[in-house]
Every structure is written in structure tokens, then in C-alpha cells.
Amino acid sequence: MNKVYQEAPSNIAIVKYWGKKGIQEPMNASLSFTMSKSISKIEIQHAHSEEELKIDFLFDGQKKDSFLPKIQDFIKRNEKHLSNITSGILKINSSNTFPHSSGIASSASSMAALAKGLYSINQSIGNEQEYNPQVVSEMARLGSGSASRSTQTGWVLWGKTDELQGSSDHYGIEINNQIHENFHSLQDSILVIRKGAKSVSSTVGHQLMDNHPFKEGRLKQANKNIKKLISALKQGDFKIFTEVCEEEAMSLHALMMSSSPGYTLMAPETLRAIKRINKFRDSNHVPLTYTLDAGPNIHLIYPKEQSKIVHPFIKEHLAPLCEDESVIYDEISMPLQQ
């Protein structure tokens, strides 16, 4: 019996990527960062057998049989890094810190979870000491491609540009060593405007995008905006972080809203908390921006010194806004070095 245990944070992409080509491989670079507290953990274990490989899936103790086919394709697809879990009974235990639909993307840590499990697992298996994060990386990348981003720490970009060397559409690259320090320690306070599952998964809003009437301007603005974030992150420019960080978020929205067919992701609630952050922010002077994903909740992001200023603007203004005045506080994730 062989057994490992193995956890990865979700992440917020400032940068988004939408749309794919190849297998799981992404348009235009992405730019994320991983956060502290939401984080998906897996527990593995492998029996050894000369029968046919046999998967058992748990969510919370519980047996979640729907999950299987995605975890079979996950393997299928890493078959020449998991080449000693071929045979035999593999058990995996998943849970998250965090709950489901609430504007965390789980997809993203639960994957990068998962590859990282397994990568143990079968090194365990062969006896093999080498970790290699590029091939865990580009392993999650197959199960979701936001979890490229999730199997590494802190800042993290994926997606071949000519702005960073090593970069690569087949894998996540951390670029820790080249951020300013105003952005280490990074506030993300998730307001969780509608709870429940998104109205349109993630793999359709990427496929809508291939015959959209704005995909070649999208990519000339995502390489834009890599620059440009890249350029903010190493000088530690607050101001032009949240011109791309708004920017990237409003388009994502408009994108899907002028595709065929078209989807409205926002609530009400999300607009009228746009509307109070950036009141407040002009009002009072504070470093604040905000970023959406692919749903109506908002993840609103500020420097931790800002926190005795935020933190009751939030409760007042902004949780009033949520589904059970539901806010999960949270922040970036960076390398214990940093």
C-alpha cells in the first residue's frame, strides 16, 4: 500500500485567458496568484494488483461516483507520467477548505491537487525522488488549465509571451523573484454575491470564444495587459495594477455577453457593488481594485495595510450586497523566502 497526501491553494487571474486551442492549451497568456486559505487537499492511496486499475472517489468521506469519468480522462491523459499506476486500486480522498460555488474556482486547486497527488504517488510507487514542476504543472494543465497556475505558489503566469523568458503554453512559471514587494502581501475578500454554480461552465464560455466576432482584439488586449501588469508588478505600481485588473474583469464579461449565444453573468448586486467600491475608493483615496471570474461574485483586492480602512467598508456597504452576507477573507499565498 502505498499512500501520500498532497494540497494546492485556487488563484485569481489578473490576466485572463479565454479561449483554448491544442489540448487544454491556452490563447493568450494568463497572470494569477495563488491564495492562503482556500485550498483543496487529496489524500491517495494505491493497493497494489495485476487487475485492471480500479478507482474509488471521495468528496468529504463521501463516495461521488459522477466524478469518476473526469478522474479516468485526468489519467488517460498523464499516462506517460504515471506510468506505474496502471494496475491496481487506487483510493482518493478529496476536501476543500473552502465551499463550492461561492466565486473560489475549485476546478483550479482541485486539479492541481490531484496531479500533484498522483505525480507522488507514482514516484512513490518507482521509488523516485525527483519532483519536477514543470511536468506537475503541465499534468494539472490537462485536468483544467487554470490549474497549471495552482501547482506552484504566489505569482504565477502561464501561456508562451515574449515578456518572460521560460515562459510556456504547456506549464506554469512562478516569477516571485521579479515582484515588488507591494504586492506580497496582497488582500483578497471574496464578496459571494450568488451562491450555486454558474449559469455557463468555464469549457463552453473558452469555446464560445472561437468564433467570436472580438477574439483577435481580445488577444491584442491580453498581450497588452501582460505587459503592462508584468511592468506594475516589478515596479510595484498600485494604479496601473487595478487599470488591468478592471480592465481584464469587465472584458471577460463583455466577451461573453457579445458571443453567440450570449450569457449575463453579473447580478444586479455585482453593478451596484462596483458602483460603492469605486465611490468609496475615490472618496477616501485607497489603493482598491476588484477582478471577476466567470460568475457574478467579485474578488476585491487591496494592499494588507488597508485592512483597518476596508474591512468595515465591507461590512456595511458591501456584505448587504452578498447571499447571506457572505464574505470569505482571504489572501495571496507567497513563497516562505518572500
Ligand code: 2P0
The other form holds:
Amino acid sequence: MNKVYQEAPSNIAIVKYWGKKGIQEPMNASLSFTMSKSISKIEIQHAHSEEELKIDFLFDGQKKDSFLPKIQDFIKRNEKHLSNITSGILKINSSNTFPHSSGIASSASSMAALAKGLYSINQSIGNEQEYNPQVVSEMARLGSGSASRSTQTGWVLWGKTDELQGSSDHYGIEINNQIHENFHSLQDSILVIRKGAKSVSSTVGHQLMDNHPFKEGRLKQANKNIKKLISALKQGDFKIFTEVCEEEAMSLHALMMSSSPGYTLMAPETLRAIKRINKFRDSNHVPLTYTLDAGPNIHLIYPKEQSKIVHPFIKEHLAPLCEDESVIYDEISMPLQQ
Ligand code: 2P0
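Beyond the form predicted alone, can we have the form predicted together with this ligand?
Then the entire complex follows, led off by the chain already shown.
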């Protein structure tokens, strides 16, 4: 019997991945940071036998057979890296530290944890010591694109760009050694405007970019923003960071609204909250910005030292716009050795 435990964080993209090419490769490079408290955990046991591979999947300790096709598909796509698990019994037990309906992307963290877990159990069975982060990120990408940015820690770039040597459409790379200390301790407070499932899946959203009338413009914009963001992160420039962050958030939603069919993913409270954030920032001159995922919830981003002024503002003016006044106070996770 072999047993491994792994975990992987959720991430939030500042420059967004929206649109694919080839097999799960991105139309443009994206750049995100991983979160500290929003984590997927996975425990995998493998019992050896010569019989055909059998998988048991549990989520929060409960059997969830509905997930099995996704896992089988994941194993099939990654079979060249999983040569030691072609037979026997695989028992996978997974859980998240954040609520399912919180609007935090769970596919990134759960697919990243699955990739790390399966890679590790395969190494453990074969008695192999190597841990290749690029292979693990590539495996995660084949499960879910954004998961390729969740197998590592901190600031991770996924997608080939002239701005960064070693970048690849196949896997994410950590760029923490290039990041100014101003961006080492960002807070990410999630305003849960609406709980519950998204109205359109990201996979469908990506597909809508294939024939989108603004596809070329989007590509140019993303390339410009990657360059601008990398420079801002190196310089420690929160003003430029803010420009990129909000342009990307709004563009993602504008692309969804202008696709065919179109989707409105914001809720009225999303816009109300954004107005309040802008007003608060203008009157208090606080470095504070926001981004959005493909849904109505807002990630409010600010340096840790601003917490004492931002938190009372959240409680008084933003939490009332959230469902059940729900706000999740998370922050960036950075590798220990910086
Ligand atoms: C991102 N999102 O960069 C963008 C911004 C949501 C908005 O990547 O089809 O779950 O599994 O590759 O990664 C969400 O899409 O899509 C996503 P698949 P994924 O984070």
C-alpha cells in the first residue's frame, strides 16, 4: 500500500486566460498569484493488484461517483506520466478549505491537487525521488487551464511571452524572484456578492472566444497588459498594477457580454460595490484595487498595511452588498524562502 498527501491553493489571475488553442493551450499568457487560505487537499492511497484499475473517489469523506469520469479522463490524458498506476485500487479523498459556493475557483486548486497527488503516488510506487514542477503543472493544465498556475506558489505566469524567458504554453513558472517586495504581502478579500454556481461554465466561455469579433483586439490587449504587469511587479508600482488589474477585470466581462450568445456575469451589487470602492479610493488615497473572475464576486486587493483602513470600509459599505454579508479574508501565499 502506498499513500501520499498533497495540497494546492486557488489562484486569482490579474492578466486573464480567456480563450484557448490546440489542446488546452492558452490564447495568451496569463499571470496570477496563489492564495493562502483557499486550498484543496488530497490524500491518495494505492493498493497493488494485477486487476484493472479501480478508482474510489470521496469528497469531504462522502463517495462521489459523479466525479469519476473527470478523474478517469485526467488519468488517460496524463498516462505517460502515470505509468505505475495502470492497475490496482486507487482511493482518492479530496476536500476544500473554502465553501463550494463561495465563488472561489475550485477547479484550479482541485485539479492542481489531483495532479500533484497522482504524480506523487506514481513516484512513490516506482520509488522515484524526482519532483519535476513543470511536468506537474503541465498535468494540471490538461485538467483545467488555470490549474497550471496552482501547482506552484506565489506569482505564476502561464503562457509563452517574449517578456519572459522560459515561459511556456505548456506549464506555469514561478516568477517570485522578480517581484518587488511591495507585492509580497497582498491581501485578497473576496466579496461574495452571490453564492452558488456560475451561470455559464468557463469551458463554454473559452469557446466563445474562438469566433469572437474582438479576438484580435483581446490578444493585443493581453500582450500589452502582460508586459505592463511584469514591469509594475518588478518596480513595485501599485498605480500601474491597478490599471492592469481593472482593465483586465472589465475586459473579461465585456468579452462575455459581447460574445454570441452574450452573458452578463455581474450582478447589480457588483457594480454598486465597484462604485463604492472607487469613491473610497478617491477620497482616502488608499492603494486598493479589484479584479473579477468569471462571475459576480469581487476580489479586493490591497497591501497588508492598508488592512486597518480597508477592513472597516469593507464591513460598513461592502459587506451589506454581499449575500449573507459574506466576505472571505484571504491573502497571497509566497514561498517561504524569498
Ligand atoms: C483565469 N478563468 O485566468 C480565467 C479568468 C476565469 C476567468 O481560467 O476550460 O477553469 O478548465 O481550462 O481554467 C477559468 O477557466 O477553464 C479561468 P478550463 P478554467 O483564471
